[in-house]
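Starting off, we have a lone chain in the form predicted alone, written out as structure tokens.
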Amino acid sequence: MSSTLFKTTLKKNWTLLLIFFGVLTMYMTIMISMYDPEDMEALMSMFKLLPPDLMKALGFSSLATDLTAYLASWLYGLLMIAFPMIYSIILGNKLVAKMVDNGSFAYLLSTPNSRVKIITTQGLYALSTVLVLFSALFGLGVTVCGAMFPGALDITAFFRLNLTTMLVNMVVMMISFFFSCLFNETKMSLSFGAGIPIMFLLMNILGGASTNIEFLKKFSIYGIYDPIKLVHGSEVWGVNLFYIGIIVALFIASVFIFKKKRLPL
């Protein structure tokens, strides 16, 4: 890894991370402030206005009564998947394909760093930003919940929830990064780097909406991601190892492909 390149990439992209952290901070703070431990039934009645199939499809659960399960259902069920997905798609394309497309990647190749070192640095930067994002969100959640509802949040379960959610989003980041390394044009990079994660999300939503097409969830990376089970102590090591395996495989494949490909520079 090149520390100089890592710092340069950070200077160019830190505002993007800050924007998405700001948006998720707003949503998390609002959702925590809406929690009413004295009258959860009144809160849930607002959401019961939605069709049951739609609530199930979006990952919302009416069984969430404690603060930790409430956040798992109403915040991590969709928002902590959809917004980081957008971030991953933008950044993944920006780190490689966009630079190749506009010719700026030639400056990186003119340095003493090898292709492998350059692309490894870009990939590690991509993963590290997801780590920073969810570490910050975990700290924010613990702090805000502690201030508003002291002792109500199960910190261990909340950490477990954030860890697996982070790994899911790292998979999305590596999907986008892989196609960014594979294609030389932004158009193609985004077509696959954005299209495949969105397809996985839609498959999971549709599979959750109807038992007739529930099999679609089995083909989605989100099919084994269940926020409610995570906070209720379900065994997650198998799920986490599955996601880690995909992350490592895509990272290695990205480096190998970029090393061998021809660049129009």
Second form
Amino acid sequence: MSSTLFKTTLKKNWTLLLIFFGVLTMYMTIMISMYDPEDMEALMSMFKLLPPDLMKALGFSSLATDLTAYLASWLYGLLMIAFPMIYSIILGNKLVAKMVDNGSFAYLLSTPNSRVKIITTQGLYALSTVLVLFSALFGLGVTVCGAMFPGALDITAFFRLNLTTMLVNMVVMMISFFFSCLFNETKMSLSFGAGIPIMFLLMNILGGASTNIEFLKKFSIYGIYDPIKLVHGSEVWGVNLFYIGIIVALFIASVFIFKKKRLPL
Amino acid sequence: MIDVNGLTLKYPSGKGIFDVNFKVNNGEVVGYLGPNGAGKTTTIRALLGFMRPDSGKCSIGGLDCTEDAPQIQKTLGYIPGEITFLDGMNGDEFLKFMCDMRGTRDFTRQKQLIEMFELETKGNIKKFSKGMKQKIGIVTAFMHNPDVLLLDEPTSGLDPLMQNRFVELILEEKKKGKTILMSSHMFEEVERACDNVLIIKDGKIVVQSDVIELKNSQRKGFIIKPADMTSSSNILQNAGFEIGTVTKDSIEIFITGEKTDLFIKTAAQFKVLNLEIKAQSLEDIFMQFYGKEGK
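The structure above corresponds to the form predicted alone; please provide the structure of the form predicted in complex with the partner chain.
Complete assembly follows, chain above in first position.
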């Protein structure tokens, strides 16, 4: 890893991370402040009026009445997937394909640093920002909940929730990063780097909407991501290990492909 | 120092370079000429290790260009044909970044170069003019005192004064024993700066020669002004000379060295009012290879 490159990448991209952290901070704070234990029953009965398929599709399936499960279904069901996904798509493309496309990557390679070193640096930057994002969100959640509803948040469960959510988002980050390393053009890198994660998300939503096409979920990386289950304590190491496996495999594949390929610089 | 051996690199379009062979010895400055799309940049891409060749080998200082690229880069300076800097950087930030990436500690050469090219490094590079970007590219390539330089059209965008200064820089580096390969469209600068010339056409090296020798070996042009145009033009044609531009009172003739005697004897058959030798520059030679009427 090259620390000079890491620092420069950070300098050029920290604002992007900050914007997404800002948006998610806003949502999280609003969601927590909207929590009212006494009103939860009333809220739930109201939602029962909505078509159950729609609710299921959007991931708001379980009847959650405690704060942790409430956050898991309302915040982690979709928002904590969709927003970081946009972040990953933008950053993944920016870290490699954009620089190869516009030619500035030539300057990175005209220094005594190997392709492997450069790509590893960029990939580690990508993953570490997802780590920072979810650490910060975890800290924020604990702080805000502690201030508004002392003792109501199950911190261990909330940690489990954030850990797996972080890992699934790292998978998305690596998908975008992989296509960024594979293609020399931003157009292609973005089409696949955005298209495939979005497809996974849509497959999950559609698969949740109807039992006829529930099989779609099985092919989506989100199929095994269940925020409510995470909160309710069932062991999730299998899921976590599965995600870690994909992350590592995609990382290695990205480095390997980039090392071998021809660069039109 | 630079050794290119049977290098073939094909693009999906069918273009590319085919079985390119040449050598640049230690301390030699070689000009690399050729029209757009002939394969100059492709050769340089292979030398930098950006593109793995289909077959053949190229090496710099004995190190393989594809496998040992990072090792080679330690003592290599490069100016890309189309310079794009990293986004959102100031000029001085970029130079500092490149020094850090290379681990350069000595900034004296950088300062000298900035002065030499009257470069203003403040401000976002994106907003710089083409010439200013080119100057930053030049400083970046030379500031770590590399032994080998690969320069892809290094003077594009520079004004004549700066082009001149660039040739001075090349001559200065040559004195220090640097090995330089530069592609160019500026014949004058190649004539002034380079010892040898390579000419590439459609991906194949067509000429590989000493600059002076190349100029001498080529045909010479004469402009002859005869008293009687028609008869003299017939005499010359019958003797088998290649006739260039014909105006109402002059004929342009091209001859190679060994035909000089025949030319003088043929011209003696008619009255000659005036005879001028047309000085041939590298550009004429180049046009001979590339011009539509060229062989």
